[in-house]
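Have a look below at one chain only, the form predicted on its own, in structure tokens format.
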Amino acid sequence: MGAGELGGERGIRVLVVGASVAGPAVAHWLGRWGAAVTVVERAPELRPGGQAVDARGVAKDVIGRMGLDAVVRAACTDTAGAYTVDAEGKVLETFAAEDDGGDGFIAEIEILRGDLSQVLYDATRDGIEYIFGDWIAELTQDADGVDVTFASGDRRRFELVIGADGLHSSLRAMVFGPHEQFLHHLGHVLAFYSVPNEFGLDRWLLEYQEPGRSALLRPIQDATRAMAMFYFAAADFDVDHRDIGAQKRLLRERVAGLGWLAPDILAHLDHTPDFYLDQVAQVVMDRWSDGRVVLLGDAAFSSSPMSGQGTGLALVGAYVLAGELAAAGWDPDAGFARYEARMRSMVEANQEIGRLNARTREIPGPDAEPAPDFTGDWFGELLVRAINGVELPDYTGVPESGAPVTR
């Protein structure tokens, strides 16, 4: 089936930019209420691999209602827990897969990004077109629609743009503007990359702490291999997320020293074949859309790692946003006020306890605010929105893609 027969040939045409997770959500959920649908990647294939990613809460139902949910539980982690560790591997603090009802540090449902993003993009390549090695190079809006020139010197005009491409989002600074406008840097940076598992890890996360940085191992389904990943604290951050060989030097530079297998693990820097290094950050918007342009996922509200929601938010923001314009008969003003009324709470408390759990990685010393106290009501109510803080509805029987209405 072609995009043309998904979205009928005069569904209404929506360009999603990106195809990580936020994108091929939203396409999903798009090509279902009969858009005719265009994802657009800059990257010339899916990108493997990445950091693990959960699914909690009402993010776990979006899965189920996508009809995906025993194939993302095939390509999870199988993650049975966390350890937290000393030097010398001796077991500080114990935290099982099975806390909290599935939905505590390490979740019931994680899995690869990378291995997420080939099951939606399985799950919705034979109904919507793909583009990928193409960007969005000019783009102007009318009060009926986009006209977007691609880098490739293709042409075309959609009646709504959605951008998903990221914390890095270059549609969010084409339309709404730089970077620094909405990037929050939480005073960290994040590295992780594959390495071979060398180090005996079984189902078991493993992280040793040192004030300000720390170092972990994690299991992946190839139990052959394992995820590194590093923490450290930057007062700021300026090497370019696309400067490979910077950023490694700005790793070794950072953790010289730190202790248990770290060293171990850095003797693998230079052969991996997926090295990722970017600042935790947040994004921070009074508002997500501009004319017929929206904004999903980390483009609009990345919570950072700090607060292991990202993915979450981008499947239950994905469902929102589709059926909110699908309701409102895809007028943009309607469905985008409507996406941001039911995501905002969510988004925001998630926000929140990604800058909470910041503050707990911080360097002590005089200026340093006090470690936040979890132990309240406050912070029971604070995760009850940031993981079950959307009632979703359910959008079955909205009147599908025709003609656009607003013209």
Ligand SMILES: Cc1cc2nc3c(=O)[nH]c(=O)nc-3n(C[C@H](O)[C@H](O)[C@H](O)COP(=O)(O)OP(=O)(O)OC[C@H]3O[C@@H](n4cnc5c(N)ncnc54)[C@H](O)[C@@H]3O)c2cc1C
The other form holds:
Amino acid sequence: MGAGELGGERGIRVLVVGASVAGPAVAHWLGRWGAAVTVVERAPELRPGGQAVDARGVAKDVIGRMGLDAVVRAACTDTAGAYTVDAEGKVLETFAAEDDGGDGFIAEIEILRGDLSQVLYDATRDGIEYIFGDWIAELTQDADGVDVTFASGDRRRFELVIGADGLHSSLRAMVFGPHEQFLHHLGHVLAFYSVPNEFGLDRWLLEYQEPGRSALLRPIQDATRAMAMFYFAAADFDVDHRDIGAQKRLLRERVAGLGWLAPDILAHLDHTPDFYLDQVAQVVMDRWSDGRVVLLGDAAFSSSPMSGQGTGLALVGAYVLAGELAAAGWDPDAGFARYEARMRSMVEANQEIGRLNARTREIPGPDAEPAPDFTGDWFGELLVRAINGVELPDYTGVPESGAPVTR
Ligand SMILES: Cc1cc2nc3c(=O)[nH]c(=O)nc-3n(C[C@H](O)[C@H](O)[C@H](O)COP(=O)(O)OP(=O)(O)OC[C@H]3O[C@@H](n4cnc5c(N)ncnc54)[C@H](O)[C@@H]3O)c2cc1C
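For comparison with the form predicted on its own, produce the structure of the form predicted together with the ligand.
In what comes next, the whole complex appears, and the chain from above leads the way.
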């Protein structure tokens, strides 16, 4: 019997919005615990692109519990480490992948975001209904369920709706309020796209920095290509996150004159299949649920790429949210409350790290606060909370018993 059929028998229908990382991950666990799951993704197909994202600490445990350890490791970038270089390419600093027990700057599990999304989708597509090229146009909820009208005109009813639709979540705007209320721009912009590997990259990532901007090249599994990244400081950001043309113009303008290999990387901008640019921002909300609607991943608690933990939080949050809902017999009040209680501390630690890292990139003005001292004990403790700050309950047995697990 497929997971969806089991959920169908129980009558728990869950709509998940967004099929990147958080969406397919929570769909996996909901399906495993017996819900009938539909995932709706606005893009016409799974979105490619993005730099490597990392799984550290408890996020690695979650991947193991999903049974995906081997397949995720097989898709990893196999990056040996990172060098920072000067304009002539001379090495300034070295960070090896095995530093800090594999949980450091270059994590032991580093996978391109698009590849991770594909792995999660492949692992769930059989038991889960995926709808591409559609999105929620209207939503109303009552005590027992949520009525959804899709942009395609389709109308359906679900018991629960989970928003995993990222930093600019439309579901968040629809249910909780306008973006400005929750989105905190950290003063930086990042752009990623793949380029031909004409730079002789092997297993080492190269980064070149100037005040307020930088360029980076990362080796990927396909040795004929490399993933490029540009970073620049920007006090504000008002480019539409769906207007690729405007984003490319902004990038060209802001990194003009950048040294090292930047002009050669920029020469490929018009021909890349997977351009992605976005502001570095966090989402801070004092609650992640409203009635039968709950948010997950970047939509609820983006910690920004500056924390290096957005994907880890999405994976761990997916495990905890689905597990707590099932353990609460699918009662949204109890399940959502326990999900928040378990996740808050880890989320806040990662948001703190994201803000600290963003500060280190700022060009110091005359009144600038002193740079944080990352060698202090306080930072070690913060890192532990950020990487391992959630105890993962063992939710197995939930679908058979239908009763809350004892902890
Ligand atoms: C193309 C892309 C590239 C990225 N590259 C990087 C990177 O290089 N480094 C990094 O640190 N982080 C990157 N991120 C963000 C990273 O994926 C997240 O921080 C983290 O993995 C948590 O993911 P998420 O699933 O919560 O959100 P996201 O990964 O942002 O996914 C949200 C998904 O929801 C979909 N969606 C949006 N609106 C709707 C809607 N109204 N209806 C239905 N679906 C909708 C989007 O198309 C997307 O597939 C990228 C995200 C995307 C989408």
